[in-house]
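Shown next as structure tokens: one chain only, the form predicted on its own.
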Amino acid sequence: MFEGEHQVNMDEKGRISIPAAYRDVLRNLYTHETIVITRDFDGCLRVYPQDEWYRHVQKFHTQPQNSPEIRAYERVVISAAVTTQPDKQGRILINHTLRKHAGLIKHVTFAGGSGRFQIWDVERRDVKLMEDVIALQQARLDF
């Protein structure tokens, strides 16, 4: 599990440093530090350890490939996927297409999750969190 939220700055070339805690998870729980970065529906980027990505894609392939929703998912998520590894300083390069999708310019938030994490523009993340808080207040979840 990738825990916590971490803010970092992206350089002018589109490089950002993966938080040390996340790199530790990649090293200790997965076979290598290779990750797959792709689009997320919420206007951020979704990042999978390569092993988790392979499991995700295997599930995708069990779906009816002629479904309009599955074809849309393939165009939005699968086609944008980029496999990469952090350099010696723990940095990754986010390509222009993915940066544009997520609105990444300078200030970036890494947000943890179970088996994957997200990369957000800081301001976009703040807006989404407020929307999520309101939705959760209205949902009245009991757990």
Contents of the next structure:
Number of protein chains: 2
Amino acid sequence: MFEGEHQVNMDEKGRISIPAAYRDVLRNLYTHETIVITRDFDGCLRVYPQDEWYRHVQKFHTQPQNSPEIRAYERVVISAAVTTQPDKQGRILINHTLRKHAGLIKHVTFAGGSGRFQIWDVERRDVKLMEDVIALQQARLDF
Amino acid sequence: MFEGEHQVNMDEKGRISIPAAYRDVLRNLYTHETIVITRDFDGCLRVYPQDEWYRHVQKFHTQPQNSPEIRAYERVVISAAVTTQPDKQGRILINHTLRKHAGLIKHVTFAGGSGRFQIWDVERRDVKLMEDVIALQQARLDF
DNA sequence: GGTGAATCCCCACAATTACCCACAACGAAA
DNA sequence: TTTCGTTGTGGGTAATTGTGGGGATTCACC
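The form predicted together with a further copy of the same chain is what I want next, because the block you gave corresponds to the form predicted on its own; please supply it.
Every chain and every other molecule in the complex is listed next, the one we just looked at coming first.
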């Protein structure tokens, strides 16, 4: 369970420190820090512990493989996925493709989730959140 | 497993550097760098390690050979296939037929997959991805 | 056979990346 | 407060990777 939102700065070389809290989860819950980074739909990055990624891909393959959505999912999410490990300082290097997709420049937000987390450009995230709040105010969720 | 998307530039002579990550896979997982390049449906190229290609062709031949789709597949994919090897710098030369089919000029994207990868014109790929992302945002994939 | 284009086989070099080490800021413990 | 470990950040260096180009060789075509 990756908890909370954390802001960090990407340096000139494109390296981002993974929040210590997340690294603890990786070490303790998943026994190693190998992760898989890929694109997400909302213009951010999605990060899985390697085991979770395998599970995810397996699930993906149980779907009927010839629908347009599934093919799109393969192009957007599956094919961009990169396996990597934090360096000795606990940072990961984000490659050009992913950096560009998520619009990462310097200020970055990690957003928790269960079994995975996201990496956002701070500003982009703020805009999205604003939209979300408005949408929720107008929605009539019943729980 | 060929991971991630990588952008490279094709030079005047039509040579493209295979991303180092992919070359590692070829060397380590397939023991040699011989590959087969052919056409793909989406206006890009499809590349197999030689072993995978053999497997693919074999599978093709188990199909009933007289349907129009199979004959089309043979014309588009099978007959265009070219076996080649990277040069000492890790580049491959793309012949005219294939280059034209994929609309390759200079900026090129490698897109990973399992057991094979694709080569796209960057712009063509970006357009496709944009469409895909929009489709995915509206879809309700459940996995 | 001659000619031009495409291809192959080298060498060279700039940009990027991997792998280090260092350190300021911060919080917890003494 | 002082000490100490953790965390996020910066930067140097060496190796790797991507790119450009020269020249020999092959090939297709007249």
